Amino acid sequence: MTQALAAKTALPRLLEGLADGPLVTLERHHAVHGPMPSPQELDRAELVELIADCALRGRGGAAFPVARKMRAVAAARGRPILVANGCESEPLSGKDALLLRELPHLVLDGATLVARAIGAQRVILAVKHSAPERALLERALAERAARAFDDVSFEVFAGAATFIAGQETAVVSQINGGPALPTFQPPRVSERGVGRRPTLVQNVETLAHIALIARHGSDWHNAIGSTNEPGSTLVTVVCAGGTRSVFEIAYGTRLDDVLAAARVDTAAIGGLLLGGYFGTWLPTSVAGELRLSHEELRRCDASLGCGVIAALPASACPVAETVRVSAYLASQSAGQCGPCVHGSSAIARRLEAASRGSAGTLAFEDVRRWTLEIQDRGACHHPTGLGRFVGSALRTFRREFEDHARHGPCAACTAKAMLT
């Protein structure tokens, strides 16, 4: 390895300089990261090559291989779009918030150079309306123009804020004109996205890491994290009263590792649920021995989705968290499937009967059986998300189900909601 690879390979990759404040303007953002490639010094082929060659996966939650929707995006038929998604409408995270209005010039290098590879002229820059990033993001977009920076138009386009408006088809719905809900597929928006042409819909954290691929290579990626899956990713770490703080972590570092760094006492924690609302909740024992890896996480039917971490203390009440958080995502379905439409408003229903001691353990067992039946079914993954985030906390936490189904509501039920 050489001197200036090593130099390279330590952490922080995407938040650096950070400390030193935001790299909100062009000269900052050059000053830590150097300029972007141009097209001469990295062709549309290399670029895909090199992404590839880094196993790189998008960061929104659903981990699919960059490259292999790259691919499918450039060979379909017409002129390409891609759209930037910023959305985050998990309520739990924070690093694609922290992105845009702390390094927008890293995600728009990005941007411009996988709108290069895969033929797109048109970027469309997603957000939330009510997001205060928006006006950061104009605001280096316009300094990128004054120089000509780019040789794509870029738009910025402000969407829903609901839970499921951030996903890739509500998305491009919305900037069609559409309502903020997700739509059936076939066609793949990949086939006949934004104005009916090939859509490539890719999260901003993976723009992020694809600009400093493009500048450093994929042996430089590829020098932490597992050979499996190599380089890093960001966390979103959600501690006791709601705090976040989102961290850049290699994959296959241990848990225990992100929750020193994020000054959590494992001792006074009563469970981990990694993902968020679509996640899995799991006991506090693992932290000392699971690896936050994305073949290491399937073990424990888990994974790390748009990157959430979250510390419940032990002084909450997971029963009263689990019960908030699956009545507001029953209250979030796009209506359209009927098992998402019936099958999510009976699990909340019967999920805080439960736990108000007026249904009887054996609800339970009707809950758990219709987390399964819902699973996979409906236009979108939501569903399958409530459906995981349930039925892992009635295994993680059975015995404090059965307590509440037996003698009602504890005294923590009544504590300010962590989660919501």
The other form holds:
Amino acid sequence: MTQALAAKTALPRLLEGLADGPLVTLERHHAVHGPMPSPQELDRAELVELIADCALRGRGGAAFPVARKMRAVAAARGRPILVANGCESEPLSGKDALLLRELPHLVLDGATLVARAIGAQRVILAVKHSAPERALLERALAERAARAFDDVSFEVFAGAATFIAGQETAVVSQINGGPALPTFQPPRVSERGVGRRPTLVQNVETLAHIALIARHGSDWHNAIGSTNEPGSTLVTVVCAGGTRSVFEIAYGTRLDDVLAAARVDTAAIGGLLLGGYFGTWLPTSVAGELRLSHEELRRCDASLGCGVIAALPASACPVAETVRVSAYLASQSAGQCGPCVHGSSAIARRLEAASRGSAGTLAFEDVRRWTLEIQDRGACHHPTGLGRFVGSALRTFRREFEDHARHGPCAACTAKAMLT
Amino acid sequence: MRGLHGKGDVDVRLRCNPIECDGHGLCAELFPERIRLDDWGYPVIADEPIPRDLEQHARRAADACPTLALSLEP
Ligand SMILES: Cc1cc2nc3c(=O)[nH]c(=O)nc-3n(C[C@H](O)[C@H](O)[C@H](O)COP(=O)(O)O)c2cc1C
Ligand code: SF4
Ligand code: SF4
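Form predicted together with its partner chain, following the form predicted alone:
Entire complex below, previous chain first.
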């Protein structure tokens, strides 16, 4: 059915119409995006094919191919359940909250379409209990229910607001009445998740993209972006003082173009963090060459993760910022896995001591070794993400770390924190 | 190692469930060929398939783990 729509292929796509205010009513949503395709217009198998043709990857951080996950869940035994992950536990990210607050119907359309495609009847929208978006989401659902709009049933689940609570097995555990802690896989949630049923967990941005793919088709989707990674994605740019803004960019966009859009003066920044707290620090010098696609980023051992790009001003201290984020991450280890518990606290403590000038430069060798040692040794990605963050900081800011180890805190160490 | 065995053979791998593991370190004693302990006494398992002649050792380590954290997976 893919309407060879004359819809414009350029940006914005997800954020279309937002300049004139949030799309919280169905009326405005439909005025901007048109109606969601009916089951007659788009059959179940067709949507999965479309998504595969778009090479769509999840936007929650792990960038896993969506069609593959949908097929696995649809093929598992029992009627599946869809969980829309809107927890957005990454403290620097703001894109999921923006979607839930201002574009709830795009997310809900995507959820309905995906639920239909995998044969799910029940959709659970997981958000932080503290999220102000909860009420807005309930209102959007009420409007849809009043019009008997969806052929699936929605429920909002309010979960814990800790860092690891948004990890998919932790979300499923909470919905099942358990603690907000990750569980060991297997069993995978795609086989046995909510109520022991096959469960598909997708990030809310992923679902919003699907709402548009279902309307406009894969040719439309693939008209922008890079060859291997077509389409657009949301990024949260964090600037001096911690101000955050969400942008929609095509994959393959140059990093310095994104920074320019956010009015970041690249001459005045001292480092770039790509991917948030689990991300990779890169020197500012890469901004001119680097294009934001998984392929290019992998070459410098980075990834977009959940789309956070932080531009640290030259006036801030990268050492102090790194020490604070590692202490936070160590505090958020769920205390279940030995290498994560001991490794992350050892890393955070030793990094802090060395940066204070009381452990010597050799302490960084221990830290570096531990960041590698804990990779892939937890039930979840937490120790791997922490190791990547700290390891990349030591690489990128080697001189700054050594200066701190020799001479103690610098003048910028006491400046207001930007990342925490 | 894949491909060296006869038809139908599958390489096995040792996997540790880090939530269950208490760091007793018994496994490293029983299977030093593939398991060492980290600075905190938790096992680091070599990321390579286990050849046929070592499979018995791997199985013994898995069976001896007091928390049943180790498993042999195809
Ligand atoms: C510690 C941790 C926290 C996470 N928090 C979130 C989150 O808040 N929201 C989210 O969508 N994914 C989060 N993820 C990723 C999820 O586990 C999962 O990969 C994702 O929800 C799948 O959806 P996607 O394939 O559409 O990205 C987290 C992962 C980890 C390791
Ligand atoms: S790796 Fe760390 S955060 Fe993840 S489940 Fe284990 S202890 Fe918890
Ligand atoms: S024997 Fe079991 S509990 Fe002890 S270290 Fe090995 S895997 Fe962990």
